[in-house]
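Coming up is one lone chain in structure tokens, specifically the form predicted alone.
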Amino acid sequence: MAKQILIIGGGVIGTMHALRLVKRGYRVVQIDRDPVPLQASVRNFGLVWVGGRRAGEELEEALLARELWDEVAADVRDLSLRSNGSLTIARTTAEVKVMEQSMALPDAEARGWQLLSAEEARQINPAVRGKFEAALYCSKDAAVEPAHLLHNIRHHLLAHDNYSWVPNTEIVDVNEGPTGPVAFAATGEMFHGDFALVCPGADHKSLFGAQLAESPIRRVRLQMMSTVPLGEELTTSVGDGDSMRYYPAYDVPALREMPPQDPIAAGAKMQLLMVQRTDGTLTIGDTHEYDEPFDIFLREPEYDYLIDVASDILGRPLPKVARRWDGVYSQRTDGAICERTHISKTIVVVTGPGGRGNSLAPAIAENTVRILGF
């Protein structure tokens, strides 16, 4: 009989582990405290972002994940994976210089980078009508729909006899039983397995808080927004030049010569990222807040700044903002791909991918099952 794996956590990390394990023939019981995912996995851009990843292991992980996303899209109906690529917009000569030097990096071709003139960029994405100097195109970047992604994967998994989904069930303890790990729900219900993967997202305290407190992880808060439909197609995802300050791929001398960011952007550790949803709306962000306790309020100056930058790139007023929200994700503080805390031989916690959850989740899950010998 196939081994039974307990997965505690219904976000993208837990769900990708479930997908990889079910595909290998294991029995999977996935448990989540909420009726549907409500945290970072649905509060993001839906970007599968390859171009900006750190050279070496992180880029290799991103390239593997990109291949696996294609595999997932072939298996899961209505996944809405779009291989739309991205444009990083250079509005200053200093930003162009960073892009020019980045194109000389040995992994530029692997990332699918092309340095384009403004006119060439508009041929790929006619919606970017603003004034800018150049753009870095990344053909390997893609997008998914965070509001529907996990639902569609779950629908696919539920068609398999070896998968069970248990929502509205809070697990308060997981420990070793005589034949394997046992997960205890707040209701008193018990779940038995041969192995347990705990995928808690940014909840570093509810399960194995003492062990996670010793791990190099932190929580990060971000602010985002979405507009009403744009009224035309934004054919690629879009980033501004400040995104090169925050994505580690652009490790070139010109980056360190760039002038300071706008004070609002610098204070909120901001970059502009913009992606169009399948309903025509735009998802735009984001900020980064690292020190807890986090602010309980959404701050308008950051939104105003993002609206101005997005409007400048589009060369038109941004459509009306329809929603604003924040989110919190878990991040390794040393730049590592993720945190895998081995509680015991049969209980492992997986968290900490940072703002790379959607981008790297398939590869994180694939490497977990390889590391654990499944």
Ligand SMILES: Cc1cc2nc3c(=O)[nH]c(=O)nc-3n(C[C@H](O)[C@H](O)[C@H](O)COP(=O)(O)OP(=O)(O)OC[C@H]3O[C@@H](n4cnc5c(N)ncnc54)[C@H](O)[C@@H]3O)c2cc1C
Second form
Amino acid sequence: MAKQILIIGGGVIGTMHALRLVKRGYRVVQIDRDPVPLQASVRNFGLVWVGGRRAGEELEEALLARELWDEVAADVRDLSLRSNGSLTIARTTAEVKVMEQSMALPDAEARGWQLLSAEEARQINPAVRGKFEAALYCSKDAAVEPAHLLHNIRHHLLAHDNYSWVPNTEIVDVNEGPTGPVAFAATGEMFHGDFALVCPGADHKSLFGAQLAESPIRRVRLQMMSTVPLGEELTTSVGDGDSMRYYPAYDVPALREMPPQDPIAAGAKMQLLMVQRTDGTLTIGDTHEYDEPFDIFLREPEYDYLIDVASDILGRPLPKVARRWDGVYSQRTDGAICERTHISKTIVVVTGPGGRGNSLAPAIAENTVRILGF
Ligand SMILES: Cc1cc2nc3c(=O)[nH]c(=O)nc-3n(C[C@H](O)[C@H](O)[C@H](O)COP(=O)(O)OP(=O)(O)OC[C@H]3O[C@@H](n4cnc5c(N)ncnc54)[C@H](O)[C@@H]3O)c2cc1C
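Can you swap the form predicted alone for the form predicted in complex with this ligand?
Okay, now the whole complex, with that chain kicking things off.
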């Protein structure tokens, strides 16, 4: 009989592991405390962002992930993957300089970068009508719909006899039993497997809190919003020049010569990212908060700033903001791709991909499977 793998966590990391393991013929029982996943994986932009990844291992992981996303899209009906590319918009000459120097980096081609004039950028994405100097197009970037992605993958998995989905089930302990790990639910129910992968996202405390407290991971809180439909197509995802301060790809001298960021943006470690959903609405963010306890409030000055930048790039008033929310992700503090904490021979925690978890999830799962020899 095929080995049974318990996966605790229904977010994109747990789900991509489930997908790869079911494809390899393992039996998978995937468990989540909520009726449907409600955390980072459904609160995000849905960006599959390759262009901004750090040179070396991180870029390789992102390129692998991008290929695997296509493979997943071929397997899962209505996955919602769109190869829409992205435009990073330079509104100042200092930002253009960063782009020009970045284009000379040895991996610029692998990233699918092209430096475009404002006119050329508008040929790709006519909705960016604002005044700007240039744009960096990344053909490798893509997007998925966080509201549908996990549901559609689960629907695909449930058509297999070797997959089961167990919602509304809080796992309070996972022990190494005589024949493999046993997961104990708050209800008293027990789940037996040959291996357990714990993919708890930013919940660093409920399971293996002591071990995770020793790991180089932290939690990061972000503010997000979405508008009513734009009324026209935003054909690519969009980033502002500040995104080059946060994505590590742009490691060039001109980056260090950039003037300071706007004080509100600097205070909340902000960049503008904007992507259109299939219903026409725009998802826009973000901020980064690192110190806990996190603020209980959503802060308006940061939203006002994002509305200004987005309107400036679109060259028109931003459609009405309809929803605001926050989300928390788990991030390795040393830049490593993710955290894989080996609790015992058959219990491993996988988390900490940071703001790249959606982008890299298929490759993280593939590498877990390879590392653990499944
Ligand atoms: C606002 C925001 C925007 C982002 N934008 C992007 C983006 O555009 N592109 C990108 O690549 N990344 C993005 N990220 C990062 C990405 O969303 C995360 O890295 C990724 O979703 C993490 O997935 P996960 O499965 O590890 O965690 P989660 O999505 O948090 O899932 C963990 C799941 O485990 C369950 N769970 C935890 N403990 C237990 C337990 N004891 N018992 C049962 N169930 C349990 C939880 O209920 C949850 O459903 C963003 C993150 C945020 C917050």
